[in-house]
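Starting off, we have a lone chain in the form predicted on its own, written out as structure tokens.
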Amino acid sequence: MNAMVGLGEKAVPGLPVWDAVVVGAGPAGSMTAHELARAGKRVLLLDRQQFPRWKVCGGTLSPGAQGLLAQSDLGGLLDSLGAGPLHTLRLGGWSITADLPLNGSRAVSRSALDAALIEAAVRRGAHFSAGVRVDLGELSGGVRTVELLGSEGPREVAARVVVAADGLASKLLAQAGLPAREPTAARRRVVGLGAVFPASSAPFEPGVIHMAVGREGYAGVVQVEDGSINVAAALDHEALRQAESPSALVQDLLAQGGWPSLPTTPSLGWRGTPGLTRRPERPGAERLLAVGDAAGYLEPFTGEGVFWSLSGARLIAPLVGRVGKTWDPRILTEWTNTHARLMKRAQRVCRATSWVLSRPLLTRSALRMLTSSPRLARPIVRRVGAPIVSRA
């Protein structure tokens, strides 16, 4: 998947100029490119990897995420991918199991979702190029330049605004002097870990998220659209460092939850992530705006990361569309305030969940309560991934 890169107007001598250059083609970047192209903007979407690609992810899309796709005229995307419904979140730990009803979530792999979102952006008119490494350039003449290194060799383009959608440890923000940092007050450092196993690898029930919780963190297992088994875990960094192997630690968590063992060798993975809770000082600079994980990330629980990314993309696109030849610093201020306000509200449940899960005695007590009274979880389940934005 690699569309030919076209040229925009040449406001800087010798350089193609775009309304926006979006760096990172995950859900945040692809949806931002889709919305900008949908609004008639000239957009260049770039990623250093080739697609389809696998990435550590829970493999779950909440009702809120599905609603955001529908608002962007992508309501049929999950059906086209064969994403199956999820009806139960099955929590297990310390020989306790609790089944919580899910409210319309669906299972889909990131490899399928990311590729489909890129294709949707290209159909809207965005230009996409994969296998390209990007460095932030200079501010000059009403644009910001970016330096590209791909199969065609080094080249340079310019944009009215660069959108950093390049992940947890955003390279572009770091180059702008805004590296992402983990909060010093965090109770523990948590990192992500994931793998994919063949469909026949273990008898995990379709339609169910199997979530094992323990002192070391938690691990979720779900069957995605092609029948393969997706595993995503959030693990204590110190426990992971002391474990025999990442696989051994996850297998131990699954055993504590009462779930079947996975094969020793996955078809994809094991792969890790940087620390899951981190944020930059602010989500951008002059003619540079960050979205998705790059703008700040909190430890998720049941696939909220994609929901936050899609939400941020739909919110940032109108602001990016306002950037012209003269930079208005109020755009960065507005994005900083909007992102902080709405994402804080969206992540409130996950903060509370993370707080409980970092305290084993409290977690065990919560599991016992939920076993006898699953309805106690309904307000939380309704709020996780609930829509926070609606834009035409």
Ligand SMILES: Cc1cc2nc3c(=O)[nH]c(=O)nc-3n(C[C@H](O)[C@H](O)[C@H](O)COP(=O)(O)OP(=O)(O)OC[C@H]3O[C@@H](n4cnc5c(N)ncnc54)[C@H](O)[C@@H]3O)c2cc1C
Contents of the next structure:
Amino acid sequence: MNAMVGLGEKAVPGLPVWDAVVVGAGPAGSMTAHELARAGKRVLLLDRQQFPRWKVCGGTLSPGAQGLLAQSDLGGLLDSLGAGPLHTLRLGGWSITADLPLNGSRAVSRSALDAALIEAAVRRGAHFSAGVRVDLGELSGGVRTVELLGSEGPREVAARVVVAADGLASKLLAQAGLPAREPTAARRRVVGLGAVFPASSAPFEPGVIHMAVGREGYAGVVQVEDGSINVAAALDHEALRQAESPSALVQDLLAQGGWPSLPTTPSLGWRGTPGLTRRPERPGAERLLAVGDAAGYLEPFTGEGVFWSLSGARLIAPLVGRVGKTWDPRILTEWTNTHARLMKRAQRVCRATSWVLSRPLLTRSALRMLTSSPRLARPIVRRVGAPIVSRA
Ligand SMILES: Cc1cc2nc3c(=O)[nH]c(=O)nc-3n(C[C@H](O)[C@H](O)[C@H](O)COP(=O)(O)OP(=O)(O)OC[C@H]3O[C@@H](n4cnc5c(N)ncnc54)[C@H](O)[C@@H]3O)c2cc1C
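Alongside the form predicted on its own that was just displayed, please also present the structure of the form predicted together with this ligand.
Next comes the full complex, this chain leading.
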């Protein structure tokens, strides 16, 4: 994808000033840039990587996320990418398997989805530059600066507000004195791990999420739009540290689930993530607002991360649009409260799921119950596979 940078108004001598600079072009950043550009704001979207790029993710887009795309006039995006429907969540572990019907989820690679969202933001008028590593700069004279390091060497830009959409364990928030921390009540540290395998690599049925659960965590396998096999796992950090290799641990989990083994060499990955349960004390500071995983993430099992990111983006855009020459601290308070409400909606099922999955006997009993009565899985399956009405 071509990198492109356009300059904002030069309100500070020598420094281009943007209404917003959005750091990170995952779903949260691209959707924020899209919504801001749609509202007529001058927005610069930056990412340190070149696109298309792959990222650790289950490759499942929930009906809720699809609904949000439609609300932003991006309803045809998944069709244009060839994202196929998912009809079954097949759970396996502790010598039991359970098939739970899904309705409405679709499989899509993050390489394709994220590149398409950036293109949509650029079409709306956002400026985008790839291959640019960003650091937080100073607050001065009604702007916040950021320092960019790309192929053209270092430079600085200024914005009325910087949006940190830079993913888990946000560096920008840490640079503002708000590092992501493990909640004190956390029972164990969970990290993500993922890889992609070529189309012909293993007999995983299209339209099915193969999910293996075990003592060390869980792993999901999905065939995405180009036929390749996307693997994503949430693993106990300690188990991962003690494993012979990350791939050996995932292969072992898949074997426990009763699923076929993967080839030795992936086409992309294996790649890990920072701790999934770490989050910052608050999602922003003066002229810095965080969205998506940067603001806090809960649990991958229900496959809703992109939904939360898109929801956050649609909710934060009007607040970002209100930031002017004089900083109004109520904007940060409003965002902190709105974000807390968004996360609260997700917390109950996520906490319950992670609590059950970390207890072998309970997991086994839950799988037995789900086999005999799939209706009991509704709180989970409703999220993965049926429309969630968005209040965004
Ligand atoms: C194992 C696992 C499975 C998952 N499965 C699913 C699933 O099936 N469905 C689902 O909806 N969600 C899933 N998720 C969650 C989903 O992947 C995330 O919630 C989502 O990617 C968050 O989007 P984001 O835009 O906030 O961050 P990201 O997608 O992480 O994007 C952040 C971007 O910021 C850029 N960046 C970071 N630092 C800088 C910097 N200093 N300068 C410039 N750029 C920077 C990065 O390059 C990156 O492109 C899963 C997560 C994990 C870990």
